[in-house]
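The data below hold one chain only, encoded as structure tokens and taken in the form predicted on its own.
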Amino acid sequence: MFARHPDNPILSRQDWPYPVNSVFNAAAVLLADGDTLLLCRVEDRTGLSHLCAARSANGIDGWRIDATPTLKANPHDYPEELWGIEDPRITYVPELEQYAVAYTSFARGGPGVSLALTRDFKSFERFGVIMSPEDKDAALLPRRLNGDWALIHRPVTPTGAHMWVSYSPDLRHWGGHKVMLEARRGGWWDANKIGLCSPPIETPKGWLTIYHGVRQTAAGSIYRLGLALFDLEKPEICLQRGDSWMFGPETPYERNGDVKDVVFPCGQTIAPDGDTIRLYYGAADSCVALATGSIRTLLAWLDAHSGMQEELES
């Protein structure tokens, strides 16, 4: 489904220009002038993280990174970023004109969602917290549905931790809160806990969505991930969903680091066929890798590989 670059990993914390414990997670973007920005996730030795961009003409090396954090935590403003920001998404919104930066922002109350808004990735307008925690993984959608804006995003609730959608007239106000992808129980490969990764791809059939789930083993947790398309006006209708996972640590660099057994991707660029994905990804907290795949294989895969859990609950 995904082929690895073979140069990765391809952004590591020996890249950066200064010290800093670990990067990875990173949000991904082609700007107008061909370049590829990666806003990364960046966790320094106090333990902390923020965020910090790398720039690339091809999207593989060559990589100039910021000299300074890109956007820091500002706790005096925003006490919910006490703890660090973290695992941002990116969402290039045309009716604004402007970049969508949904990331994590945690303190002592949790992990919650906060928004911030740019143009250059240098200055950014911050709304704060949209969504108060427990609650991460989320990413606009980049335009209106129905009028309203859509958010993607993961609570954590009494039910569980599920995908859901919320809805907004002015991204300040959220309502119309929506669960559409349930974590399965049971021995699957996404029960108890799944979230969004990357932004999702809108496509002719639907918003085409990378999702990851955590398998809880003995020896610790295995993040993989797996495929969804949802409705593109009403995102809370799941049209299909794999039944297995199709992308998980298998290398070195996925297997071992900070975090074991981890893939995360928070990023992708589609390349100008339409077609082919380049998908930016956390391997085992420790770096940033590139794994190339194509919008056509992963939707044929969908229908070849969907429909097995109604199947059995049937």
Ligand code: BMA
Given for the second form:
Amino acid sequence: MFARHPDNPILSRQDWPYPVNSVFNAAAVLLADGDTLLLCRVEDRTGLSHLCAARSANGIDGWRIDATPTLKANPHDYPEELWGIEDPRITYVPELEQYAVAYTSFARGGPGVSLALTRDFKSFERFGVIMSPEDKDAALLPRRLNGDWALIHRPVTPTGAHMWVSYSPDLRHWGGHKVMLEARRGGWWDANKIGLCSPPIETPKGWLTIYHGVRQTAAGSIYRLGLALFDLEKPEICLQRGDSWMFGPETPYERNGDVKDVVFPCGQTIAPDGDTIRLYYGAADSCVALATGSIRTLLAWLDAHSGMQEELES
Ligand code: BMA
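Moving from the form predicted on its own, what structure would you give for the form predicted together with this ligand?
Starting with the chain above, the whole complex follows.
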């Protein structure tokens, strides 16, 4: 379903212009000038994370990396960022002519969801925490649905870590919270804990969405990727959900690193053909890797692989 790039990992700490521990979980966007921009999560040697932009003409190599952190925690004005900021997702919002960056802010209360807007990835308008802890894995949808903005996120509740969608008239006040996709139970690969990966892709059939499932084992967790399709105007309606995972840690750079057995995409770009997906993913919480897929193939796979097992269980 996804072909790994032969030059993987495409970015790692050796590429960084200043000393860091690891570079992973990057958001991605194709800029108006054709460059690919990755907003990487960078963990420095304090153990805390910030975000740093890398730009490339071909999205594969020749990365031009900001000489200093692009978006740093600012705990003085935003105490929810005391322990750093992590795992961004970027959405271009045509109505605002700006990019919306949803990211995890981390402090004593736990991880929460923060939002910032930017035109140039140099200056940012911060909105602060928009979803209180414990919550993460968020992305804004690119347009209003029935008049409201929609945010996908992953709060942790006593029943598990499920994906939700919430609505807002102004990006600041959020409500209309609805469960979008539940973690399965028992022995499933996506039991108990799931979360959004890269922002959903709008297709005529629905929002095509890559999510991660976390399998707890005696040796630790395994982060793998699954697929689901949601209604275009009411994303709380799941139209299809794949039974099996479609991408998981296999290569040495995915299996070994600071956190073993993790593939964690926070972004993708779509080629001018409208079909080719370049998925950028953090591998083992240590580096950034690239895999290429096709929207048509993912939709066809969902047609062939969704639903049967759930019907058996219900
Ligand atoms: C999640 C997030 C990710 C990380 C993953 C595996 O909870 O913190 O940033 O990649 O765990 O460690």
